[in-house]
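The chain below stands alone and is given as structure tokens, in the form predicted on its own.
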Amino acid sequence: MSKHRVIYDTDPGVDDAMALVFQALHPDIELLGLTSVFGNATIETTTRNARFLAGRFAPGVPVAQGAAAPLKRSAPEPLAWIHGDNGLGNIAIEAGLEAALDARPAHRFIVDTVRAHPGEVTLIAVGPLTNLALALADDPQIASLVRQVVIMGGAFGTDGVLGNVTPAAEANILGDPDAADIVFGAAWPVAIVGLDVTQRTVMSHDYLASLRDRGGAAGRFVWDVSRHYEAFHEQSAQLKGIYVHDSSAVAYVLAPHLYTTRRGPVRVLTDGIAVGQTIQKPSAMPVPAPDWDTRPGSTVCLDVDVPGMLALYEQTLCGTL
């Protein structure tokens, strides 16, 4: 058995695909399954570029479609001027790659195989949570069956990060605050990987064009699908390159020990207008907070080792493990 069983929960999304890209590569992720959510696109392109991201670089692994709207809300709009109007990077998808669709709904898959694998399998969860929450719905006693979840999303304040799509909220978690709530109150493991080291970790031009040269056919497809991301990156950071969101998940799964981190119980407003942050409790803070107290802890990362974390995703498109 591999070291990690992974279902991909995901929005691709351009960083949504170099992080597919890592995990296919590396040697001890193995893919159970990648499921479909709204977020950088609707549910239809985001479906389709998770089928062709896996029929092209993992193939045999199943897709399954999720949620096309959050719990509570209506959906919101794609983000074409980040990810592109195909929602990776406006890079050509060929056709008669894709992979199977397979036909039970998101939080089905997850449920079914959760329980198919007990204890086995890591949930990567890199847009809004609501196949998760679904899924807990569905079948709350998986929370006990579930190796661990890890997240991409929120931000806690560390050097003033709070927020990337309003002040105080981090996209991935405005997109359905509801159901991180939900997920972050249930009794799994949980680690949140956010913008405090996420926007610390930069893939510089120089590093992309290196993976161009250097990583074969995947190295040639995270240039291509980055070049509209990188765009956007120095026209709205003026940053010659592009933070590390979703790969930074994988990383903490593969390599804990780069990330410094903090426990506690974490909330997620739901309403307000600070609607979607985050705000942990430290389990160190020793005044009474009822709406935190009576819920489970979550590891959230700190502070990260940036070139350990780079050179993990470099070794592995490179085959240098």
Second form
Amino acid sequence: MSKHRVIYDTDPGVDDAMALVFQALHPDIELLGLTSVFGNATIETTTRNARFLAGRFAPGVPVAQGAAAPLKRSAPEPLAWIHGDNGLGNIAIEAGLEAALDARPAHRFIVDTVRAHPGEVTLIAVGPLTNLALALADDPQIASLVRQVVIMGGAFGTDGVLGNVTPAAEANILGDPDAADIVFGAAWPVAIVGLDVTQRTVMSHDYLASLRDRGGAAGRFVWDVSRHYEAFHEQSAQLKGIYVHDSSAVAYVLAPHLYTTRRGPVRVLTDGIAVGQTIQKPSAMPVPAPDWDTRPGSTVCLDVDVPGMLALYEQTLCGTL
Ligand code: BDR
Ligand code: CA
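Having seen the form predicted on its own, I'd like the form predicted together with ligand BDR now, please.
What follows is the whole complex; the chain from before opens it.
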């Protein structure tokens, strides 16, 4: 099988960092670049973190700086109580290793890279979707040239889960709901791993300790970077472990058979008290719904083989695939 050629659009972010390590170490992924976006922290912080992560785990892979704020709103406050003051769980970030910063803005990097590899590029997007919406505005033709777009974001009500920032909205989609509605409405193949599925997937304290002991430098990094994040989960959700958000998008790319899915167009509410809510009209639903029916279908994940996903991550880090 040919490798997945990936642009990783990210707001690192502890779980973003864990997903980057996953991609860097999996033999079926070739990283073409990282594009940063505001979200878990300011654009300056997420770009610094993306450059640090690429330099340390994916040497030679460039980073392009992306949007500092959503299309139509002001930037949210950094989520320091979740991801630490530095966005990476307050670990020491060594200087000197950082990846080169591409001169182009992220959306232009995306357009140029997709055009350079028509039909081959997978976009894995795990932050607010502003860079992807800007890329579509810059060059709408890229929609037909991308292999697939895999997104961690939104929530579709499985297990009653609809949001983590408000009762109706997940952080990445609420970060830029206008951009998300544009991205879900474009004619490219979109798959969405939402919060209801990523919250079913938990890396326990013991699982993380095992990675630390068996996963070499990458495993020790994952342990170190997740200490603050695990404390947040214990305090906020009484969880002895962490939810696996962004790495779930990577797992979907590598092993889609681990996920149960449903097809149908997805809309995002862009105002009102439920702003940021993601709603799919299942393709099997017979009633007309004009706000959905004119839009392309997306693949929404409804369930996951949790042991399978966790084994894939562990085997990748421990080199036992
Ligand atoms: C998403 O929000 C961010 O805080 C995480 O990195 C993840 O992408 C989960 O809602
Ligand atoms: Ca993220």
